[in-house]
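A lone chain, given as structure tokens: the form predicted alone.
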Amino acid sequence: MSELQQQRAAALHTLTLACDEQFGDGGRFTRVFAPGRVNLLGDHTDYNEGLVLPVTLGRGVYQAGRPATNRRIRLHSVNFGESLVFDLEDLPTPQAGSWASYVIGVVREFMALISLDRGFDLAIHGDLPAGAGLSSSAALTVSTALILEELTGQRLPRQELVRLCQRVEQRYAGVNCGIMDQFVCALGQAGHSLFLDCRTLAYRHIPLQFTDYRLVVIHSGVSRGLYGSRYNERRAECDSGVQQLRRHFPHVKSLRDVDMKMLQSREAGLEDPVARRCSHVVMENLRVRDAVAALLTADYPTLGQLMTASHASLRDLYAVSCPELDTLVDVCLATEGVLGARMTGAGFGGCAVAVVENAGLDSLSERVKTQYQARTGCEPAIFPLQGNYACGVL
């Protein structure tokens, strides 16, 4: 059994024990899984109708559910050690920032489309590190929608399910997010990254051919939260840039419609920091296209260069990095065998991702554990990408 398979077996065992302890006998449980994700290129482009290149992880959110004989809903979170009980007719008001807000939000949005005639028992367990920026919230909403489909026998078109989960993030968690996280959690494939056009929702699965190289995800030890962070502020700055550019280029509906020539012609007239935010988005879209070409030709040195350039842009132009992430990337780049590294996700803490030669993996792990921790006082966690999973019924 591979390390990835052992990891999944352990998570399912934990979930089974929780079902027995919380709900006892009463029928068979259906189990589903939705993965977290790491983004190789394309952060903060999704809500600007841009291009993204995420990949699912082997870690994510597991749920086990069974229908009830009444209209009562019983929820239990293994990770938080918390339980809730309520009726379908009396759904509690979601509290932004809590795990239950995502589950209740999905139930509300699902009921607006499909009738629920009885309640259910639901246990939830995730093996993603908390606050790591690896889309645990998207994995939670997608897995909840999947389990509701299984319990009702009603299926939503996959892209409609994605939209539902995005609405939950926006309405119940207070994060004006784009669609990337939910999309890759629901539609990603094992052994592939996902090249997604966030305007048209056209997508393509790009094979990952990491024979001599490895992707490594490294948690900085700094937890980040989108709710109450500067995430919504960045989106507002991009919207301001669009409004200002539209005065000169009427066809501009989002930053996706802007190229560098247009931006440079009006850059002096854009308020700071709006010009820097717009520059990042425009150039990041170009880097995503180049990264897809690099993956298709197994040109990993070029992929690494693009990742490193992306980090500099997120740090200097978009201002969503932090000292710990910058230090982590610096330690990675100073390690022999590392081709490139960047922060990944929304920023303000969370994870970095690096592409490294297999022979350099042990050295990278050692340097991160010693040098990074010594320089920041933060304890990192290192997750070499052994493989990845798609969402589905287990």
Ligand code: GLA
Contents of the next structure:
Amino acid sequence: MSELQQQRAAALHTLTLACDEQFGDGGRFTRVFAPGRVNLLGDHTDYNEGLVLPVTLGRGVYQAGRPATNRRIRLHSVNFGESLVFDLEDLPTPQAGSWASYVIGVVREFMALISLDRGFDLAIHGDLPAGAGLSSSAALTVSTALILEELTGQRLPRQELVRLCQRVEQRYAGVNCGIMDQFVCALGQAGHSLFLDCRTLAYRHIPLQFTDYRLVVIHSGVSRGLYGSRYNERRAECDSGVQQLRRHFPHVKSLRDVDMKMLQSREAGLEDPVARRCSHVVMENLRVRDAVAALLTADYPTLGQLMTASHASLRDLYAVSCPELDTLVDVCLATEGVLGARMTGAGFGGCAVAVVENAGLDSLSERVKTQYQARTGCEPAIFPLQGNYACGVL
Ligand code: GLA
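Would you mind generating the form predicted together with ligand GLA now that we have the form predicted alone?
Now the full complex is given, and it begins with the chain already shown.
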């Protein structure tokens, strides 16, 4: 069994034990999985109708559910060691951003589309590090929507399911997020990255053929905590850029319609920080296109350079990095065999992703553990991408 398969077997075993303990007899459970994600390139572009290139992970959220004979819903989170019981007619309003708020949010949104005639038992277990920016919340909402589909026998078109989960994030966690995380979680494929145009929602699966190189995800040990307000602030800055640019270029509906020439033209007259935020988005979209071309030709040195340039842009222009992530990326880049590295996701903590030659993997792990920790006092966690999974019924 590969390491990835062993990890999955262990997660499913934990889930089965939890079902027995919490719910006992009462029928067979259906099991589903939805993965977390790491973004290779294209951050803070999705809500600007831009381009993204995320990859699903081998880790994510597992759920086991079965229909009840009455209208009671019983939920249990293995990770949080918490249980909740309530009636279908009387869904509680849990604390925004808690695990239960995501689950109840999906139930509410699902019930607005499809009626549930009875309750259910649901056990949830995730093997993503918490607060790491690897989209554990998208994995939680998508897996909840999948299990509801299984329990009701009613399937939503995939993109409708994605939108539903995005709405839950926006309404129940207060983060005005884009669509990337839920989209890749629901539509990503094993062995591939997902090239998504967030304006048209056209997408293409790009094969990952890392034979001599590996992708490595490294958690900085800095939890993103309350990143929502700063994320929403960036969105507002981009919206302000669009408003200002539209006065001179009436066709501009989003930053997707903007190029560097327009930004640099004197008429645009954008002030900082809005000018820097807009430059990041425009250049990042170009980097995503170049990264797709690099992946398709297995040109990993170019992919690495684009990733490193993206980090500099997120740090200097978009201001969503933090000293620890900058140090982490520096340590990666100073290691032989590393072709590129960047923070990934929303930022303000969380993870970096690096592309490294197979031969350099051990020394990368070693240096991150010693040097990064010595320089920041934070404890990193290293996850070489062993393979990745699509979501689905197990
Ligand atoms: C978070 C959001 C996504 C995206 C990224 C940044 O993960 O949920 O929609 O905006 O940040 O690229």
